[in-house]
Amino acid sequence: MKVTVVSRSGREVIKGGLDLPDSATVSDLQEAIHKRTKKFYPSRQRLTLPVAPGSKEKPVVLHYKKSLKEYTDGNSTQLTVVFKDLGPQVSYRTLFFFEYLGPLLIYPLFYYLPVYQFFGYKGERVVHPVQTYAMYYWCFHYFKRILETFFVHRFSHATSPLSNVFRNCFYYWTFAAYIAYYVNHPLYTPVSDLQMKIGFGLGIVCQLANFYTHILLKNLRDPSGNGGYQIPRGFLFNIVTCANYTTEIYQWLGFNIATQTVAGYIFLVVAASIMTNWALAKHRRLKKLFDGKDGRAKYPRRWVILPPFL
């Protein structure tokens, strides 16, 4: 099989094309491209079928496990694919590890070290119980996140652009410092003991529920990360499409009820907005895939992320 590899502008990426066996898969093609170019390792490649000029249709992305013959249009000896360089890639586990490691290390610095002396506060700092509990709560959350990254989550995509590491780390690390600064501040005024217990109680319950939703999502995919889209079922998923995001939002609500800082509520609003966009997109995708037609299951009626509002 002769495979012609071109860029989106139509320029030939591999001069003279590639000759591959008729039984070759997309993965074989990616390895052949890597062998000829060195720089473009397989996870850095995005291969699609050409689309007609002016067409508004989305190009078909070649799946690495499929045979190249499945993408030929009646002529099994010739195939043209469009190559796109996705840029340097890192594994999702690497991405998540570094974005969660920052908050896990940054927050305790404001609790244990005399950092406020650098901001002009020379007096003795009194540590309130809520500040201690908040530090334990915070560290438990991000330590749980790191453990889930390595032992629970299964990823549908092997890698992510390297630029996402810097973007995500900036987001998580900056908010960690912002919140830690105010919660551990020498002039911090604690909430009532009852409010603290209600907030942390709600938060812990939601953290445990969040862990369980991740276990349920894990079981929807096989160990390789494949399995396609499936209807999540069980526990809160019988009520909410994105129960994992729901419990994530409410666990931060619990933290903020207990600590009550403007910085914490800003983080809650930003995080909830981001997760709501993700949830709406996933809800639409599942409803489209499971439309009840041609033998497909029909997606059940559910809230998207935040009952009773959405």
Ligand SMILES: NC(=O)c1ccc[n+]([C@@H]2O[C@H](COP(=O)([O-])OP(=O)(O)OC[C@H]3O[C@@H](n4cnc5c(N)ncnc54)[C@H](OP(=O)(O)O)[C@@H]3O)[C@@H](O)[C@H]2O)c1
Second form
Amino acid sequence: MKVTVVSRSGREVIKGGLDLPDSATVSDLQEAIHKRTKKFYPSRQRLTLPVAPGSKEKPVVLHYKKSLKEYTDGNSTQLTVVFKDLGPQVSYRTLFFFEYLGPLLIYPLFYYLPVYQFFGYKGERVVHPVQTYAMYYWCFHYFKRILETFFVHRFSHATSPLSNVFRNCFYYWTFAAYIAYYVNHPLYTPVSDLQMKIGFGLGIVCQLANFYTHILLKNLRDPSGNGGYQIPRGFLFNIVTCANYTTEIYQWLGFNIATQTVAGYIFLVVAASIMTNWALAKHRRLKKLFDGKDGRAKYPRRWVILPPFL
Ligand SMILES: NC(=O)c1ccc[n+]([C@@H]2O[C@H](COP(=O)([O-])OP(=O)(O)OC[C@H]3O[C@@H](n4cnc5c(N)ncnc54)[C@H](OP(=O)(O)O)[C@@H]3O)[C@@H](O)[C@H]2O)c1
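I've shown you the form predicted alone. Could you give me the structure of the form predicted in complex with the named molecule?
Below is the whole assembly, all chains and molecules, this chain first.
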């Protein structure tokens, strides 16, 4: 089979095209492109079928496991594919590991080291119990996320653009320093003992619930990440589509009730709005996939993220 590889502007990416066996898969084509242009390893490549000029239709993305024949539209000797360079990629595990490692290391620096001397506070720093508990709570949270990244989540996408590492690290690392600075500050005023207990109590229950929601999501796929998107069921998923985000938001609320800083509440608002946007998209996707037509299951009525509001 003769495969012509063109860019979105129609320019030939692989001069003279590629000759592949009739039984070749999309993955074989990606390997062949990689062989000819070392820079474009398979996860950097996005291959689609050409769309008619002026068409508003979304192009069909070639799935690496499928045979090329499935995309040939009857003429199995000739295929044209459109190539897009997705840029340098990193694995999802690498991305998540680096974004969570920052907060795990940065926060304790403000607790253990005399950093406030550099900001002009020369006197002895009195450490309140809430500051100690907050440090353990924070580190437990990010340590849990790193463990979940390696041992729980079954990602459907192997890689993410390298640029996301810098963007996400900036977000997580800056907020970690901002919150740690205020919670560990020598002039920090602790909340009442009761408020602290309520806050951390709520937070710990929600962290455990969040862990359980991740186990339920993991069980929707096989160990290699196959299985696509399924209807999450059981526990809080019977009420809300993104129970993992709901419990994540409430555990940050617990942390903020216990520590009470403006910095912590700003992070809560920003994180909640990001997760709300993602939750709306995930809810829409599941409703579309499970539309109750042609034998497909119908997505049950559920809240999106924060019952009883959304
Ligand atoms: N504080 C913050 O700013 C913040 C922001 C975001 C997340 N988080 C925390 O980090 C955790 C992970 O975040 P995330 O955005 O990666 O979570 P996510 O996408 O909702 O889910 C985690 C894993 O479950 C899979 N999954 C989700 N829905 C599924 C379905 N219907 N069927 C099959 N598999 C499904 C995902 O697959 P895919 O690989 O296909 O996506 C992913 O591997 C969150 O639950 C939350 O605790 C915190």
